[in-house]
Structures are given as structure tokens and as C-alpha cells.
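One chain comes next, on its own, written out as C-alpha cells in the form predicted alone.
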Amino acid sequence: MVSKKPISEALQNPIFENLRKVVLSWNKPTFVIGGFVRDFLLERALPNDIDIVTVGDGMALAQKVADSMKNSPQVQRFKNFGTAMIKTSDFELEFVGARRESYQKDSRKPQISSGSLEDDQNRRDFTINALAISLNDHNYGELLDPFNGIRDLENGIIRTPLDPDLTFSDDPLRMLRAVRFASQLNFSIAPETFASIQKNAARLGIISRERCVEELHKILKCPKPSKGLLLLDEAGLLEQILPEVTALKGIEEIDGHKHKDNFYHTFEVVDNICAHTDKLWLRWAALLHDIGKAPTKKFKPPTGWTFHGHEFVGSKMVYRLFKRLKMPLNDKMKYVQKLVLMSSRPIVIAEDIVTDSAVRRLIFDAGDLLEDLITLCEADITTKNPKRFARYHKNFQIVRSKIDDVEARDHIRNFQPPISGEFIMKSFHLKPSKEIGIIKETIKEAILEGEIPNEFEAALALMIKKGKALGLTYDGETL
């Protein structure tokens, strides 16, 4: 629904009154354009970045605006893009001179020349982003809508201002942006626009992986990312970015045995998890949790389809995927890897009799990721059978309760051995050696299996016993 408020209400912030005064002395056509205008009309939370387009030198206008403001904020200039930015406590103002753009076939970097507002609106990606509000004295607050962007806002349509083939061939990133806006705004892409995306999908190859990932991040941050992910797939874009995910497509049947379609299941899991977390990298873990199933799928009569080791294989694939897409190979990647690796562990516990030792090992192995792991596994429940759905969720409630009980008693979450390697060395007069590791591992396993409590005295007794078995002499003076 498009706002019925007067468009002038978009300019209520004092920052616009200051802009109006500067533009009056600047005496060149100047406008607010793009996302700020669109989101005001949609009554969405207004972005803190405001795009200002002017006929003439945008960087010069930015300097005049900065000089007029208290404390004269610094102007950041981006000469390669012909833009300048001023950051205030409330807004980021980005200034650009109105321009024409022309593109070479093998690059999305345009050749730029000065132009009019009409030229600048022509180069915009979508009609809903070409809307502009005048900051000029003679028509201050007037909306300029040359491509019926208001109509497309009312109808929930993503459409290009000009020929979509030209728009997408010039800058193929706009194809991802079309899908992203459709996902964010819950809009549809106009048929002719979507057909052009499908036609030009191969052009995505000239776009840097980093820019593609930025758009994927924004899609994954939507309340229901499956809308955008499915559009990417239908357009032929997803296989170029995430072939590991598209490889999950399809259902095979042999001798009456068939498996679920892990492609659509994955998107259900992503949507499910988005109802419970805003964590971007947890959403990535949901998207990638089953990617190991494509390379591990086998049919074994009479059992049927198996995916043995898919979690391990998938975790290795996460590294290669992050590297290929130039995503951070740091703690974020390791976080996703570990969640993919452990993604079936709580499910196994939930389906079997829940023993204390199994829960201890889950707590120990998951560490600080335990809560996120359980959240992922609960999101992984996509059965359409109401009784199974209820039973699986009930099982996870039991697992959560058991985790709380075991953790309160045994303090495994941030497990620190009751006896250190240094203490073992002093107790048996050892230098660094394999015996120290053997004793430490024996104590850790005994605690996790519930054979001894997580306490010093019990661990000491086991240390002495294991040391003697290894032929070591205990020095009781250590205490």
C-alpha cells in the first residue's frame, strides 16, 4: 500500500531544510532520489542513507553542504564513481552529479558523462528506484515519477525503466538486485523483466563474487528468504553462485524407495530458522547444512537411499564454497563448518533414548555453538505429518531439558579438565611426552561417560591409576 501522506512529509527532518538553503544558492536542479523516496512511499522504516542527485558537480555540492553544517563534517570523495558522502549522526548523504552511462560488454564499470535529471533517472535500475523529490525552491517537495513508479509500488511490481535487456546487459548485478527487492518487499518481477533476467543470466559472470554475496546476504536477511532463492533458481542465477545447493534438486526412486527433495527441503529449513534468529551466519548454516548429500547419495538395497557421512563432506565443501565466493575464511566460516558438521548430532539423540553420556558429548563438542545447533536442528524438522512433527519437537524439548540437567550437574559447556597437563608432569616427574596426553584423554573420557564426576579428587584417583598402568611412579608430594 502506497502512503497517502503528502510527499512533503518525507522532508520533515531538519537536514532537508538545510539542504534547501544550500540548493537555493547552488541554483542547479537538485533532488532526493532512490531508496529514501521509495521507502517513504511504502511507509517502511526510512534508510539512513539518502541519495542526492544534482545537475553539475555532485562533489562540489557536497562540500557546500558540509560547509553549511555545524562542525563542518568531512566530505568523503569517491572520484572513481564521481560521488561524495557526508556522514552525520543520523544520516549518510551521498551526492552525485546527474549523468549518462554507457557500458562495454565485458565490464559493469560505465563510461560516464554529465547529464540531466532525466538522463539520471533513465540509468536507474527499477522504476520504483527512479522516483525523485525536488529540493528546488520553485517546486520544493514535488514528486517526479517519469516511469510510473508509483503505479508499480501500488501493484507490487519490479520493472526496469528502459528495455530490460539493455538494463541487465549493461549492469548484470541488477538481476540479483531485482530478485533481492522482490524478496525484501514481497513484490513480483514483471514478466518481461524476469524473462530478460533469464535471457541475460550468463552475464552474471562478469560480476565480482563479493558483489554477488552482498546480494545473497540481503536475501538471507529477509523474513522468508525462500522467495528470493527460488527466484534466483528459476532465473538461472543460483546455479552460477551456489551450484552446491542446486545439485540437491530432484527425487530419485528405485524399487519403490525414494528420498525427499533436499533442494526444497533446504529452503524450508532456511525459512524455519528465520522465524527464530536474525543471525546471518546461522542462516547460512541452514542454507548449507545438507550440501554434502549430493556427493554422498547412494542406493543400497534393501535399505534404500543413504547419505552416509554427508555432514563431514558438507563441512569440507563449506571451506571450498567460502573460498570460491571470496567470503571470509575466518571464525565465520569455521562457525558454519562446525554447524554443518554437527547438524545431525542432536537429531540422533532426539530419536534415541537420551543417555547422559551422549548429552555430555554433545555439550562438549558443540561448546558455545550448542544453542545455535539445537535451533538449526529444530528448523530441520519439515515433515508434513502432524503426529511426527509434534513428536520430533517434543523430543527436542526433552533434549533441551536433559542438556540443562546435565550441564547444571557436570559443568561440561566450558569444560576445563580438573587436572592440568602441568600437574600430571609434576606428579610423575615427566617431561613433555605422549603419556601426559593419554592420561588427560582418559580423565576427559571418564567424565564424559559419567564414570567419574567432574571433580578434582575423582580425577586424581583416576590419574594415579592410569599412571601406574603406564608404568609411571606417582609422587604424592605434588599436592
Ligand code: ATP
Contents of the next structure:
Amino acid sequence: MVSKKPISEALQNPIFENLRKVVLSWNKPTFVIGGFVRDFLLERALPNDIDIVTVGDGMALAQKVADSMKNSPQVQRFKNFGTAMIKTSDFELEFVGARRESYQKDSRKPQISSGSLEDDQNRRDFTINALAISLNDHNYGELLDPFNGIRDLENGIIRTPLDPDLTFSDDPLRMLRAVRFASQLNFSIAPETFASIQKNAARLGIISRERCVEELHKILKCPKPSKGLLLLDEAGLLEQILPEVTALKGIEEIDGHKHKDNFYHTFEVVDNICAHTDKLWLRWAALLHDIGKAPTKKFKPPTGWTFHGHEFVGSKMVYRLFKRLKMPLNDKMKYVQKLVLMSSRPIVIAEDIVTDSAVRRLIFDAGDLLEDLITLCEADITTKNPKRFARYHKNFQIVRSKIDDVEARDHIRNFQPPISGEFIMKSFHLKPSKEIGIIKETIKEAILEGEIPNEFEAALALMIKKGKALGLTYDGETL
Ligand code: ATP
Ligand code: MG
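The block above covers the form predicted alone; next, return the form predicted in complex with the ligand.
Following is the full complex, with the preceding chain placed first.
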């Protein structure tokens, strides 16, 4: 639905009153354009980035605006893009001179010459992003909509203003943007526009991976990312960015044994998890949790299909995937890796009788990721059998309450061994040696198995016993 509010309401913030004054003396056609106008008309939360286009020198206008503002903010100039930005506490004002762009085949960098507002609207990616509002005195607040962007907003359509082949081959990033906007706004992509994306998909290769990832992040931040992910796939874009995910496609059948389609399953898991978390990297973990299944898939009679070790293989793939996409190889990557690695653990527990020791081990191994891991596992329940669905969820409730019980009793999370290596060394007059590791491991195992409580006294007794068994002499002086 397009807003019925008068356009003047878009310009209510005092910042526009100031712009109006500056534009009056600047005396060149100047407009608010792009996302701000679109989001006002859709009654979405107004973005704090406001794009302003002027028929003239955008940098000079930015300077004039900055000079007119109270504490004369700095103008940041981006010479490469011919844009200038002013940051205030509420807004980022971005200025550009109206321009015409012409592109070479193998580059995203256009040759730029100055042009009219129409030229500038022509170079915009979609009709809904080419809408402009005048800041000029004679028609202040008038909406300029040369490509019927309003109609496309009303019908929920993403469409290029010009021949889509030209728009996409000029700047293939726009193909990802089309899908991303469709996903964010829950719009569809016009058939001829979509056909052109399919035709030009291979040109995505000239786009930097960082920019592709930015769009992927935005798709994953949507309430229902499967919309964008499926469009990416249908367009032939997904296999170029995430071949590990498209490799999960398909169902095979041998001797009446079928496995589920892990590709569509994955998207369901992503949508499920989005209802429970805004954490971007947890959403990434959902997207990647099964990628190890493609390379590990085997048919083993009489069991049927197996994916042995897919969690481990998948976690290794996460590293290579992050590296290839130039995503940061930092704690975020490790977080995703660990969730992928552990993604079957709680399910295995939930399927069986939930024992204390299994829960203790889970708490110990998952550490700070425990809640997120369980959230992932619950999202992983995509069975269409209502009885099974209810049973699995119930089992996870049991796992959750067991976690609380065990944790309250045993304090396994962020486990600190009750006896240190140093203490063991002193007790048995040892130099660094493998016996210390063996004793430490014995104590840890006994605690996790529930054989002894997570307490000093009990650990000490076990230490002495194990030390004796290893032929060591205990020196009671350490106490
Ligand atoms: P959002 O801020 O939510 O990403 P937006 O539409 O404001 O949405 P920006 O990237 O901020 O997107 O760009 C502002 C405007 O600049 C767009 O509305 C569009 O008119 C134009 N634009 C941005 N990127 C491109 C592009 N690659 N090709 C053509 N026009 C673009
Ligand atoms: Mg924007």
C-alpha cells in the first residue's frame, strides 16, 4: 500500500527547511531521491540516510549546506564516486551532482558526465528507487516520478527504469539488489526484469565479493530470507556465491530409501530461526549448518542414506567459504564453525533418554554458545509429521530444563577445573609431563560423567587415587 499522506510530511524534519533555504540561494534544481522517498511512500521507518541530487556540483552544494548548519559539520568527500556526505546526529546527508553514466564491458566503474535530473533518474536501479521530491522553491514538495514508480510501489514490483539488460550488464550488483529489495519489501520482480537477471547472472563475477556479501547480509536480515534465497537460486546467482548451499539440492532414491532435500530444508531452518533471533551470525549458521551433507552423502545398505561426519566436514567448509567470500576470519567465523560442528549434538540427546551426563557434556562443549545452539536445533525441526514435530519440541523442552537443573547443581558452564595443573605438579613433585594431563582429564571426565561433584575435595581424592595408579608419590604438604 502506498501512503496517502501528503508528500510534504516527508519533509517535516527541520533539516529540510534548512535545505530549502540553501537551495533557494544555490538556485539549481535539487531533489531528495531514492530510498528515503520510497520508504516514506511505503510508510516504512524513515531511513537516516537521505540522498540529495542536484543539477550541478554536488560537492559544492554539500559545502554550502554544511556552512549553513549550526556547528558547520565536516563534509566528507568521496572523489571516486563524486559524492559528498554530511553526518549529523540524526542523519547522513549524501549529495551527488546529477549525472549520466556510461559503462565499459568489464568494469563496474562508469564514465561519468554531468547531466539533467532525467539523466540521473535513468541511471538509477529501479523505478521505485528513482522517485524524487523537489526541494526547489517553485515546486517544493512535488513528487517527480518519470517511470511510474508509484504504480510499481502499489503493485509491489521491482522493475528497472530502462532496458533491464542494459541496467544489469552496466552494474551487475543491481541483480542482487533486485532480489534483496524483493525480499525486504516482499515485492515480486517484474517478469522481463527477472528474465534479464537470469540472462546476465554470470556477470556477477565482476562484482567484488564484499559487495555481494553485503547484499547477502541484508537478505539474511529479512524476516523471511527464504524469499530472497530462492529468488537468488532461480536467477542463477546463488550457485555463484554459495555453491556449497546449492550442492544440497535434490532427493535421491535407492531401493526405496529417500533422503530429504537438504536445500529446501535449509531454507526452512533459516526462516524458522529468524522468528527467534535477530543475530545475523546465528542466521548464517542456520544457512550453513548442513553444507557438509553434500560431500559426505553415501548410500549404505541396509541403513539407507548416511551423512557421516557432515558436521565436521561442514565446519571445515565454513572456513573456506568465509575465505572465498572475503568475510572476516575472526570470532564470527569461529562461532559459525562451532555451531555447524555441534549442530547435531542436542538433537541426538533429545532423541534419546536425556541423561544428566549427556547434558553436562553439552554444556561443557558448547560453552557460551549453548542457547544459540539449542535455538538452531529447534529451528532444525522441519518434519511435516505433526506428532513427530510435537515430540521433538517437547524433547527440547526437556533438554532445556535439564540444562537449567544440571547447571544450577554442577556449574559446568565456563568450567574451571577444581584442581589446576600447577597443584598437581606440586602434589607429586612433577615437572611438566603427560601425567599431569592424564590426571586433569580423569578429573574432568569424572565430573562430566557425574561420578564426582564439581568440587575441590572430591577432585583431590580422585587426583590422589589416579596419581597412585600412575605410580606417583603424593606429597600431602600441598594442602
Ligand atoms: P537501502 O539504504 O535500504 O539499501 P536505498 O534505496 O536507499 O536502500 P542505497 O544503496 O542507499 O539504497 O542507494 C540510494 C539510492 O541510490 C537508491 O535508491 C538508488 O536510487 C541509487 N542506487 C544505489 N545503488 C545503485 C546501483 N548500484 N545502481 C543504480 N542506482 C543505485
Ligand atoms: Mg539508502
